[in-house]
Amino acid sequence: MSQGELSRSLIRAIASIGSLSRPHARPRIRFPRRTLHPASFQCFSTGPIRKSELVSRSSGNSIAAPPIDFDEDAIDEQDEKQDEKAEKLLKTLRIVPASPSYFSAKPDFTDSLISLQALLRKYATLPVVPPGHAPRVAWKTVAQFRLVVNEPIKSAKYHRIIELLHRLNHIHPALMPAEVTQALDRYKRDINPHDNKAKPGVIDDVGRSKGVGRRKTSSAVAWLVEGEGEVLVNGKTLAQMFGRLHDRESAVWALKSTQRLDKYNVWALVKGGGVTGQAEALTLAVAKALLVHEPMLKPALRRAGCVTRDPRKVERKKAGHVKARKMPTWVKR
């Protein structure tokens, strides 16, 4: 075949396909598209759905305000109802505390520390007097603060309160806020042991000055004047009132670690105890006496122990155990 009588061929074919009708298309037909949800109505109603209605208004009903009522028994009558309606409003209203820690464990706690702390914060720049230098103070008890608040507080939570106390005490006397002032006042005790101060010695017109001292159950009372070293105890000398070479000590430890047993007399009465608890309790009434003649002694006194009473005793016996402490031996059978 040549390649004009190919030209032809493809020419006819062309030529019929586009002489052939073209075939309709179906119209598509849409669905709507299915949801798991059920179609929701927008009806309140649980009767059945009934389709709106034209309902014709009456000229005589109106939705206009009420007309106004100027007379003065309807007005009482509407003012008694607005307050009948305020006082429902209130007693269905939630009271709010005044404090924010009402609905703690411990509301009047936290309300003090928080305050205290607010202040310390207000004059925390304030300058502070130096270490011992602050005014002592004797501040309530764990037991009293308790009472004060009604309120089961622990020692460590109350210890906090104190080391604000402690501080804001330092705040130098001149520059003491009143606000700090009566913040203060409100922990300190009713009485300061702090004032309380003892009652200076006196040296009698013939030189004796008196002192008093405790130890266990005895007590003793020496009488101290210079002289040359006598020492009468109960009319007796120290050999005869005590065996022991330490309790002989002890009676007169006051003169000794001061070096004055050469220097002044003493004659003492002791009652009350054992031979030992005697002349530990002369050493304090010798040492009283000594320090209303020389009161520049004191230090050295405490050094040696001689100022400060000792407050031990022997513990009580318990019922149902041998001693204070001890307990009856364990029998099987």
Contents of the next structure:
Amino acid sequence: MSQGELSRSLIRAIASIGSLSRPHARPRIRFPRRTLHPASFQCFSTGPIRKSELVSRSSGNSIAAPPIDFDEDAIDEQDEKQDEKAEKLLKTLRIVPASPSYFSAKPDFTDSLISLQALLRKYATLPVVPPGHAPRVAWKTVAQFRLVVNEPIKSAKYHRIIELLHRLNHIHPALMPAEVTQALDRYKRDINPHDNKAKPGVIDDVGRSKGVGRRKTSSAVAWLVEGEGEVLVNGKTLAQMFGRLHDRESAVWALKSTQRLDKYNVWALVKGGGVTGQAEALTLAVAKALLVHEPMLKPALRRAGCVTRDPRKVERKKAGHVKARKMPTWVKR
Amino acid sequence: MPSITAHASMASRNLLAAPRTASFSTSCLRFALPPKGKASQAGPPARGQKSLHLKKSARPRDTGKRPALGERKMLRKRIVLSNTNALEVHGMKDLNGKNLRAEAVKGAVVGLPEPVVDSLRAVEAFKTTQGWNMFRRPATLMRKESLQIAAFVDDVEAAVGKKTVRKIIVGDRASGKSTLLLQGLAMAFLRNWVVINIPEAKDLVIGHTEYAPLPGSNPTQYTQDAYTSNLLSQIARSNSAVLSKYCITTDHKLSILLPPSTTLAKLAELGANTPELSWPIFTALWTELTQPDRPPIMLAIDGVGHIMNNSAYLSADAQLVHAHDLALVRHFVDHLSGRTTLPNGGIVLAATSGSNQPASPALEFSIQLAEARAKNPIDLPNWNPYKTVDQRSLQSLKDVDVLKLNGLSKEEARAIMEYYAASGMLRRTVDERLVSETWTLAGNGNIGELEKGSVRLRM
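What's the form predicted together with its partner chain like, now that we've got the form predicted alone?
Below is the entire complex, every chain and molecule, led by the chain shown above.
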């Protein structure tokens, strides 16, 4: 680089600095008031647009500089000088964050927490339903919440929000303020799994109840009717169907563990899989059919291990493996 | 890189020396056997070099004493009828000739008297698979079907025209078919009938006993002399009390001279001792038994499915001999089918087997037919003409009735479980709950499974 070039650029830089004007040098220019620009109101975080649905707008008491007042300038402006004025104005503009949380690490989260706390403070005196009697709600999981606010929220922090939501949800439904309902809706999952109610089983006109059970690759259907303990599986007796005593016991375990073996007759169909799978599919089928007759037995049956379907299945074989997990023997070259 | 370009000839040689597989798959290489190490190609160690020598240890030789000839079979076939560790059951009634159908024995466990046990043992009515060895003395449950047999016994004795009852006992595996047969034999012994029992039909047809064509028979029949003489000895031992009461009445034209005062027991013993004459003596004995004023006869066979097909024997022209061409089998089948009746009355019982039954479509269909006939004589199943069937068996079983063995009732199950408990073999309180649980798990009261679940399986 030559000397002349440097001196030229220096001169240009100094000239540009000199042309800059500062707000404190021209005190008559006020800061714009937020009320004049409702459309341009935005948060200043880098998150996606939809985050605004969660983050409530904070009151305007910013800890930064006061807002600019445009009123005076707007009145005495002349049309011909408008371009010039606007240019000046832009140079004097100071950007004010929408929320004081802007200066915290997780502004949207902080806003959410503060707004919920404020809500609770406001409605703390409303009567609440006893614990466990509030409508069941599935709140957003921490992962879903992170997607919405796009901030790295830890689950322990999110739990504070969940606690607040839980408390707000316990406000008596008859007195629930619309404001709270709206706030809660933001944190609910799109689909409430608790709304899905299982269809209750029915006892048909001849007193049969039906239950379906599966295990491994077997599936069983059992019909239960009041009787004296006769069991027919695929038209065979238990002894004909299952050679092992253990399998026979598994098949009627729901009845045996609740001491109902001599109270019901079982007629069942089972297909697929092997002997053990069929016996344990029957366990589940009989238990479900028994629950139709006596729903109060559910805890006892759960303790006996008859209610939950065993989801284990044969693991699939993978390419490059000899079996599901086994690798071929290592061979040198 | 420069080396290859510099020496092109060497590069090409290298490529030839190590042919590479296509790089798409490495499986072949990975699954290939490991290449032989260098050591294997090196040969034996050089002279003077030390090498590891491992002595092959000699296989440990079994120095134990071998069982004597026939000892294993004896152990296998041994019938144990008593367990001295089991408790004596107090208050258990014994079966006798008068109380076969008494109220006291209905659905109760009754003991078998000593002489009957001896006779039953002589006719090999006890099986090793049955649980006799677990109790103090042989006792059986008088279930519904046993009482039916008792009723047959009474019917035969009461009938004016000397009735013959023919039944095939069918039922599930371990449902008590052989035991029911045993009960029938015991009742016959108690009523002083003559009992002829073929304990296992399989022994007759699998070619394990010698056979010979019967002279003068057309079509050719075959006698089994060793088996027949054994059967005669069983008859003589088990029925000695009855048979010794009767003397021979006719001249049987046997090749040995019989004094006129020969009792039937003596005759049977003679047949047992002279196998070559066993078949003529058997027919002579049968002729004597069917004379007027002789006792009724109980004929029984277990595992009847085996005699409803070809036997393993070969005829002179190397064809399989049908089981019904064996003289002894034919004798039995004629009585079972009703072609020949018992002039003094009697019962012909044949039990099927749940565990050792060869495929016999004729028997299966006949059983189906008999069951359908018992329900509704008009609507009968038809044989599928496209299936092959043994016509002789089908003909012989045309109008035989079946006695179907179902599971025990709960009361019967309770009676037998109380007997187990009283014998000290079931150490639990026999209450409603235990009985119904065991009953269900035993496949709706299958007695064999009931025993297995409560006595044999100690938990």
